[in-house]
Each structure stands twice: as structure tokens, then as C-alpha cells.
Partner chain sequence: MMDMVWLGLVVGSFVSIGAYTVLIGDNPVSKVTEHLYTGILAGYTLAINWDFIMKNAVGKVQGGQFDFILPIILSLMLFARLKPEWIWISRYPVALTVGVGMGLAMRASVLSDFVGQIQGTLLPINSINNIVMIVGTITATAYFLFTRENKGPYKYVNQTGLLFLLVAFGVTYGSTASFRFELVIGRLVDMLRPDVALYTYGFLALVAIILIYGYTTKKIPWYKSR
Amino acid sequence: MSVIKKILNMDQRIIYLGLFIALAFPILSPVIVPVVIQDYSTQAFNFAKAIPDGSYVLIEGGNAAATHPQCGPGLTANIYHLLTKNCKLVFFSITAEPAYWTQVEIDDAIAKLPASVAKEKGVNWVNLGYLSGGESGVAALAADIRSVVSKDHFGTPIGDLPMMKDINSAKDFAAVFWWGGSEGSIPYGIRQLVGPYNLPMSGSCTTNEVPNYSPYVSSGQLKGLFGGIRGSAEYELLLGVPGPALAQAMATNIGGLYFLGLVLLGNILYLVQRMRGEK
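As in the form predicted alone, what structure would this chain adopt when taken alone?
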């Protein structure tokens, strides 16, 4: 049997082993393949970058178990980015499950921060936890935080949190980020924070919801948007802090290139075989 026939009749297990290596390598040892950054991601990153150092920022953490793999790394990058700018962050979640995942993302960001960056709970960031009431709850929070929240996610009274001393409404914040995952709640923030208080807003959604929210970016109501795992990966890349999203994106890219290489190789060998008159 000729070499070409041996290659064309290669054991499929070898091909899948090659795929496993192609997917695992960029996850275990990040390899950055050149990518084109989407305009929505660039706008959202520049918006975060332009927030004055030391500003108060409101963040809705809406990622649940189903959306955390896509959007969670982006929120982690966002928290890392803002804390390095000495911003003061106030978190809340409009559904119960994301209140847990928001804290996971906060902890992940803090673990990555340099020791010199201030990151003390209650001083540099506060997690208010689950906020009931949906859109009406967001409206009440924007008008008077203490009217709807008396304790934070850990049960600490709001009055005992040094960072909350001079904060009580949307007017006290410089920006809002809405990491709504797939809850479809981004319009809540636009209607209750952007419109009434002229509070500039950006955030994230799952990949499939990007077309739903792109009109808000075009109208200027959203200052960019990080879409799904690709948006999270682009945030990590723009920030210069590689993380799980970039690893996933690179694994997908390299896996795709691997299969493209197999298709090209198979066709080239087939043509050579035909030119030689082999069957």
C-alpha cells in the first residue's frame, strides 16, 4: 500500500487524538491566534477604560449556571479592570441564582489582582445580592437603595458598610454595567437607569441575544456590548489578562484550523492519487 493510501486510510482514533491535543493545548498553555476584535467589544472596553478612576460603578450580575461559562469570564475581567482603576463597585442581581454566581466572579477577579490593588469587601466593593421585583425592583433601587435593601449578600447591614455611606441612588454612580446573561433584562437597565438618570451603560449578553440588543448600541443607549464567550475573550485580550474565555476561544480557533488542515490534506492527497492513476 502506498504512503498516500496509508494516510487516507488512517485510523480515526489518531485523528481524534490530534483533535484532543488541538483543543487541550491552548487551554493548558494559552496560545493567542490573531483575531479581529468586534466593534461592540471595542466600544464596551473603551467605555470601561474612560470611566474616571475612583468612580462609583453599579453592576448587575445576571449570570446563572447556564450562562456563566459564556459571560462569567467577561464579568470577572470587568471587575478586575475597574478595581485596578480604584473604582468602587456595587453589585446586585435581579434573580436569585445569579446572586451566587456574581460572588464567584468577584472572587475570581480578586484572586487575579496584584497585591497592591485595594479590594476590601465593604470598602472597595459591595455585593447587595438578590433584588426582588424585577424591573420595578430596579426602579426602586435606582431611586432609593435603602428602601429595598437593608443588608448585603452576606447579611451585613448597609449602615455598617463604609463604602455605602455616601451612596443611595442611581445619581451617585458614574456608570452601570449590566451582565444580564440570557435573562433578557438589559432593557430594564435602559428604561430604569439610562433613561431617567442619564446613566451611561454597557454590559453583556449571550451570543444568541446580540442581534436583539445591537439596536441599543446603534442608538447610543448601550456603550458597546460584550457578546457571549467571544466578547468575554475579547475583553480579556484587550485588557491583557488572559483567562478561561480566551482559552476557550483559542481552543475553538485551533480546533477549526486543525479540521481545515485535514480537509486540505485529504483533498491534496486525493488529487495526487488521481494524477498517478491510483484508485
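Treat the numbers as computed from the prediction; the structure is a model and nothing was measured. Residue numbers count along the first chain shown, from 1. We call the rigid core the largest set of C-alpha positions that still match within 1.5 Å between the two forms. First, how it differs from the form predicted together with the partner chain.
After superposition on the rigid core, the Cα atom of Met250 is displaced by 2 Å or more between the two forms.
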The other form holds:
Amino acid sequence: MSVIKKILNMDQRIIYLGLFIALAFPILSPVIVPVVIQDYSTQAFNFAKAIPDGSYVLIEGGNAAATHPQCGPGLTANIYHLLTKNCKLVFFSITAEPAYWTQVEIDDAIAKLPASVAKEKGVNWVNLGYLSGGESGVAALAADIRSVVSKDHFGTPIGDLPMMKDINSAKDFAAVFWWGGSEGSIPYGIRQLVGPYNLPMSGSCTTNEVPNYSPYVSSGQLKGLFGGIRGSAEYELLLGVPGPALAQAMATNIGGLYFLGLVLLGNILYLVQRMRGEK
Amino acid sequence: MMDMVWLGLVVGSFVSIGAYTVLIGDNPVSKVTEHLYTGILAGYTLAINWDFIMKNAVGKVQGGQFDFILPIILSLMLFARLKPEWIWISRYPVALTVGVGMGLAMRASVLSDFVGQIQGTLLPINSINNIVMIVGTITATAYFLFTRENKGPYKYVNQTGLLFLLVAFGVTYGSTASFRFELVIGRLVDMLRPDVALYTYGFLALVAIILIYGYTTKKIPWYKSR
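Right, the form predicted alone is done, so what does the form predicted together with the partner chain look like?
Shown next: the complete complex, the earlier chain at its head.
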């Protein structure tokens, strides 16, 4: 068997091992390279920046264990950003696992905030926790929060939370941030909040879902979009609060280069093989 | 007192290594982690849903909102699926759920996914981006007109549409590969944290010993047939 054939028929486990090393190396020896900020991230950041101080903002937290490392830092930056603007935040999750991770991201943001920023539970933010029913649940929440949620994530009755005194429907919010992770749920928000209530909305999703939602940004139905680790890193950079996403974005770049190298190598060797008349 | 976050990271490191061993073939360690993950997730989902029902349905009935008895009864009807003769009972809540879901989605779909997208494409022809957007949308849509024969000027429209579709598939493929990297990176960041890394290396060595020992001695029953 020729060398070219051996390389082309290489055991895929060797490729996985190479990928593992390529991804682990930048984490063990971090190298920060300049990040070029994408238009979608700038639009989403500017949207958050333009929200009037003190407004009520609705946030769907959809990051699960798998997507928390990539989209979690972005949501943490978002919470940090909005709380420094004295916005009142209401969180909910439409799947079970993200209900826990959303609280982790809230805690991360609060730990980073300066002492001068108000961040009291029930006064500056409320986590309604898990909301059952998927898109129907979102529609019901938008129409009447108290009809679907009677207690928050910690079991406190909604009526006992000072921040919830004046709000009960989507009409009471100034903006929505939909951190959908890999739930594929951004269209729920567009259909049930943007359309019927004319609420401006920005989104975030994993990298693989960005092509699916970019038409919504082009049409103006989404005001911006943060995609995966890169989106989170860009938010941290735009906000001027460096976090874990920036270091991880570098590892993604190395992984991408490794992948690109393999694609190029495979194609070149395949062409050489064909030119030599080998099968 | 032991730091629970640290403990979670150490256990997570072991489970992740166990799950990644599937790359060298299905094995007892990967099976253990697979079942562990499925069990924990099922348990957690059950607990969260139970809590939701208790807070927002049973709690409301106890508080005097008796109209919440109806959804509770409908939910219980779903369990009729467990007995084949009673399956028909469970079809009513399923039909209601599907009907409500479809109705809600369709009500807004026309505006958001159809009208909104068409409006988003009605752009002034004053920049390269806009021209690409308009040409791409029209030709890619035209590619799916199967009632027209693919010849004459339409052939070029069709081929342009195909080109745009291939570019879109390429972008999706690249994004998916990147997403998979990000999943691994997320785990590696936790596994290689200075206070967890030593345990990660230890688990790697332990898993390697178990797999090599099992394969060479066949003392682990799972390996006997391999």
C-alpha cells in the first residue's frame, strides 16, 4: 500500500487524538490573538446598550451542561451589562436542565459585579425557573405570567417579589434576550413575543445554529445574534470585561486550523492519487 | 466541608473521560458513563417537572383555583398509555396538546416566518450585500420549482440557486464542526483546571489500565466475545 493510500485510510482515532491535542494545547498554554468582532455581535451589543436604563428585560436562559461553556460566558456578560444599567431582569427557561445553568450564570455575573451595582434577588432580578409547555408555555407567559408561574426558581411566591409587583405580561418589558443554546427555540420567541407584542429581541445560539437564524437578523426580527464561544468572547471584549470565552475562542481557532489542514491534505492527496492513476 | 463545585468537576472529569472512550470502541467504561448520564438526566428532569406541577398546578388547586383540576386530569390521562386497552384515553390530551401547539405556532408563523422573511428580502439594490441577498433568495427558491423543465435561461437560474445552496450547506457544515469543537473545549477547560488536572490525568491512566487489562486477560465478561 502506498504512503498516500495509508494516509487516506488512516484510523480515525488518530485524527481524534490529534484533535484532542490541538484543542487541549491552547487551554494549557493560553495564547490570546486579536479577535475580529462580527457584525451580528456588534448589533446585539448595541441593542443591549440602547435599552433605556432601569427597563424591564425578559431573558430566556437555554444553556444546558453541554452549551454552558460556550454560551454561558455570553449570558453572564449580558447579565453583567444589563445590571450595570440598572435594568430589572426576569429569567425563565423552557427546558428543565437550563433552569439550573441559568442560575449558575446569574451567580457568575453577580460575583463579577462591583459592590456599587444593585443586584438583589427579587428586586433587581427574578428567576422564574423552568416553564413547561415549550412554545405554548411561552405564549401563556407572554399573555399572563401569573397564570403559568406562581413561584420563582427558589419557591418564593411571585406576589412576595417586589420587582414583580408591576409586571405580568410581555407588554411590560422593553426588550427580550433569547439565550437559546442548542434548544432551537429562538423562533418561539420571534413567533410569540416579537410578532404579537412587537417586543424587540436579540438572540444567542450555538455556532451550528447561526446560519439558521441569520435570516431573522437580516429581516430585523432579531436585533442581533451572538453565536457560540466566539459570540461570547466578542461580548466580553465589547463590554471590556475579559472572561473565560476569550481563551476558549483561541482553542476553537486552533481546532478549526487543524480541521482545515486535514481537509486540504485529504483533497491534495486524493488528487495526487488520481493523477497517478491509483484507485 | 468539601467544595461541592470542585467535587462536581472531578466527577465530571471522570465521566467525560469514560464517555470519550467510546472513540476506541464500545466498552464497559463508556457504558457505565452512558447509563449514569441517562439516569441522572432522567431523574433531574423528573424532579424539575414534578416541582413545576406541584408549584403551578397542585399548589393552585390547593389555593382555591379549581380550574387547574382539568389540566391535572388531562395529565393523568396520559398515563393510560401504560395499558394497551386504555391507550384511547391518552389520545385526548395528546390531541389537545398538539392542537394548541399547532394553532399557536401557525398563528404567528405566517407573520414571522413568511411575511417577515419576504419583507426582509425586499431590499434596495444599493450594495453588494443586498444584491447577493436578493439574487440568493430568488435563485435558491427557484431551485425547488420542480414543475419547470431545467433548460434555456431557467437552467442558469437553477444552477445559480444550487451554488447558493451549496455555499449555505458549506457554512452549516463548518459551523457544525466548530460547534463540536466547542463542546470538547468546554469539557477540557473544566478537566484541565489546575485543581482538577491531576485527577483528570489519574482517571485517564485508570481507564487505560481497565481497558488494557480487560482486553488482554478477558477477565471482564464484556471482553470475552471480543
